[in-house]
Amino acid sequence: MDKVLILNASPRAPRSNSKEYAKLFSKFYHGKTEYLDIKRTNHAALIEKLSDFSDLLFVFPLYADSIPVTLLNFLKDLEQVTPARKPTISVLINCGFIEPQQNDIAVEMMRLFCKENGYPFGSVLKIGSGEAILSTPFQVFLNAKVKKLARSIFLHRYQVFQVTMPIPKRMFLKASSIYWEEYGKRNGCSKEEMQTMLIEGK
């Protein structure tokens, strides 16, 4: 039977965005799925459980235009180990761009992986406007994307989906401006030390 291992690849797995997109998947999709985070000692035990499973989706959020080094760890480990039977492996992406298409290089970046290692390529759906588009009457959108990848992949008819919020770039750039000015001061941090290399050491 068709089964999909879903893998959070974001550094903070437990607590992600990419966590509530894999309960969506998991929503939507007609077969079995079994969800699992990407850690830092558990590679080889995911490795093995690959052949038990038709689709492997990997869950991950864009880390400076590329993928974060969670996943980027752990595709080094694959590489050096061959599946009885390889997955076809599909990506759901998301950025915190309002445009879904800055997630293209991370994208061709697992496409790459794919045909460098024999594993067959399957759907993706790249989101943009990060975290607000599930916290907005607009997650009505994000949700007919995600059915649509889910019945993708059941089907095995892979294709690319990308959504976002419809409103314009001016309204969400003013609107990310105030809530991450508003969730600084809740840390303690200012506008100016938000726009510095000090953040860092917060």
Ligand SMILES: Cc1cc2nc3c(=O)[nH]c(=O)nc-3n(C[C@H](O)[C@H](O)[C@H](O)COP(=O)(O)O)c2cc1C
Given for the second form:
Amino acid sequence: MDKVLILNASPRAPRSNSKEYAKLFSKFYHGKTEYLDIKRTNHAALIEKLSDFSDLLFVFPLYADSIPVTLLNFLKDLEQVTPARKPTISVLINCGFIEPQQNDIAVEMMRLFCKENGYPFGSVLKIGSGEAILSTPFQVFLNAKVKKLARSIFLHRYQVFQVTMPIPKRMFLKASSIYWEEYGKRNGCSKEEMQTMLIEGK
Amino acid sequence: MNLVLSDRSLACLEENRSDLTYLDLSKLKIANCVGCFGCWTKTPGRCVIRDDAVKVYPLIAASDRILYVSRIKYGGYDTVMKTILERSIPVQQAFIRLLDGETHHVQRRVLPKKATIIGYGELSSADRQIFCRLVERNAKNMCFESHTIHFCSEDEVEDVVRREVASWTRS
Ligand SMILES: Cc1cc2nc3c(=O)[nH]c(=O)nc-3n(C[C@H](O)[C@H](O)[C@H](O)COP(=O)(O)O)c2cc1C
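Given the form predicted alone, state the structure of the form predicted together with the named molecule.
All chains and molecules follow, beginning with the one already shown.
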């Protein structure tokens, strides 16, 4: 029976965009899925579950052009054990910038982990404008790609997909400025304050 | 300012030097970034986690020559170095600009820098390839005006550091 374990490797997993992407995936996947957050203290428990799953889907954000420390540390622990059955590892990554290709290095790191440790590598969905796309009408494009990702994993016909907001970059700059200004406002922080050039007050 | 950030101790830099600042990150207390964006939208330019990282990212911003020494894992920086790189986003603003036709964040008061990265460990050709591409991308987000990468084994790190730092005093 095909079953996908979805592991969220966002450092802010309970409030993350990754969590929303994982929810969409579960909705569109035709088999069973189980969703869990990677925490600092639950690596062993998560790794123990692996053998029950045909597929493992990591959902995570791009951090400083590569995989976040939360995921790096989990992989280093995973490397120490050999599960009875190694699931196929797929990747659902999102980044803040509009270009989904900015995720490419992180995907290559995941491929390298799989190669070094004998895990089959599965499908990839690279999301650009991942901080914003969920709250725009462009969510329909996102849904379509998550559906394709889910289908490819269900059929074991693994593929690479990408999606972003289909708008000119200049427009993205404007939209993202408004997004961050609003974010600041909710914290009582003005645009001018957010634009400070000072670091630690200097 | 010349800055050396290392994920291990470097005996060759232990004595006090006036020409560079050296930090052994493995001796500092630096927690993981929690992705709260407080440093962009609540206390701009300051991380809300008040551990040793808040002493490090201002130094990164103020340096015009930087040497990173890091073990490499899966073609990227290993945990110690990656943790401080993630904790350093207070040096950027939330706002985005175009750089070489790509979207990137506006930097706060960050000096353009000559960067050298020493990546060490038992490295495969895939590790090296991925790491070179990673640093190429970092350059855009971390204000590198130029960068050089040296790969070596763990045993060779001190030698490579010594040579690199000596070349700074010559130039
Ligand atoms: C420390 C840190 C580093 C980041 N680095 C990048 C980056 O290099 N490129 C990028 O496009 N977005 C970057 N982002 C933005 C996140 O990838 C983006 O906000 C994403 O939607 C977060 O997903 P999550 O809510 O699932 O954690 C970074 C965010 C943080 C907090």
